[in-house]
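A single chain comes next, written as structure tokens; it is the form predicted alone.
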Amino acid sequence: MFFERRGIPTATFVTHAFDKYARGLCRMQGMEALPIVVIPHPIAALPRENLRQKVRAVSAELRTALTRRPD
């Protein structure tokens, strides 16, 4: 939130057991459209491999995330 707030873009990974948290947040900062890119729960024990394969799974909501003009 502090980078956003001075217009520098950024995505926040979360899982979907804590999407709904993350975007209370979010809403309680006054801060509705921050972007929150959600990948699948659990990823504590995974292999590197299988947390890569989930983020590339959600690179193109990664990359609008970080390219869009600041509101």
The other form holds:
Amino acid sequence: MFFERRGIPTATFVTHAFDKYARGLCRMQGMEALPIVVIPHPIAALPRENLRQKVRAVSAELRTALTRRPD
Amino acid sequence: MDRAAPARARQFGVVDSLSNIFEVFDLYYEKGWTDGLPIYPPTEAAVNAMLRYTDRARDEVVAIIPPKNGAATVEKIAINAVMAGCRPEYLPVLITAVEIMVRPEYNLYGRQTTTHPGAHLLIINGPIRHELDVNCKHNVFGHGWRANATMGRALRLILINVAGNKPGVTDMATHGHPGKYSYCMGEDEEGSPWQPFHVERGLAPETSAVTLFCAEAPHNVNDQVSKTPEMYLGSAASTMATLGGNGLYRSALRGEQGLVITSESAKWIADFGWSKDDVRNYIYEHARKPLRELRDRGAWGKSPLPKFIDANDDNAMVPIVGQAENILVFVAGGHQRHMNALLTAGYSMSVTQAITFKDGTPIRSVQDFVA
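Having gone through the form predicted alone, I am curious about the other one (the form predicted in complex with its partner chain); can you provide its structure?
Shown next: the complete complex, the earlier chain at its head.
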């Protein structure tokens, strides 16, 4: 939110366990359109390759988040 | 930051009589306005009685509280104080606490939304401890004192009802801790051989003050046997530098860790010629772990190491805070030589402020407001 308010595009990663929470906080902070990219929970202590797979699976969403102007 | 309008509290048509008290509790619980415990109904009369203990206007905004950016008006603080079971004269403590909890260094947005189990420990100093009967001694973190039980609770209710705090929705604490119901202590100034905490922070001894310190649940340190301050505080240092604590991995950030010592132990340590600074320095130097034990576990790699630690030296001793001043020492508790470690997430700084009139003059007594 800090960067987006300064015009710097961001993509915020959350795992699905934190999806509702992240969107709720964005709403409370008046930034409902903040791009959030959701990956499957959990991620802590995952082998690096498994984590990469989770991120690769959302690469299209990530690209959109960083390049599309919010509605 | 968007500022919510300070709306006047809504009123409900519930008959003000004892037979309706369960109906009120059920209604407030269903609306999500409680911590789960029964509340005292915030009737107009009860709220007005509370408002006598301030010289501020009812609709004055004391703070905008994250994450919801809700406006904590004097009236809303009073309503939550009534609900928590506070006596009216506790209000000046709560107004001060709300005012300081939004200071940037306290990092309230982070503290409110994190998975870490931090609660807002309200520490009371000065003559107001006697006026309000704040417990500073036996069972200081436990039950039995109305001021401790309800002032901490009122702060939690304010966070729920004004700031949008909701477990699993905005408050993602994985486990939380019982202090999230109420977390409030007074310092045992009379039993301390050292300066009271608020005096350390530049206030006069006769000034009453509130400190907020976001801490985990107190962790007991039992040492009945050590014969020297070094050995005794070594037990505390060991408890404070645990592999599962945040401190060892966050000491390059702005954070503090706390230690509560009883009057009995503090006097015993002081008899060896030790000042509070000596205690702080000893804990800072000894609450450490070698880098090799920290590598690839805990919160390793999420924050930088302090600049004075060589990341290539496996034997470098990593501290739990960046400097000795960030070890906070409080004197409180009953008899015997127990201590309590108050560990933190490591990226929040405590805040202390005098309890004052609106114009900033410290109050001498809460009765000043009604005189």
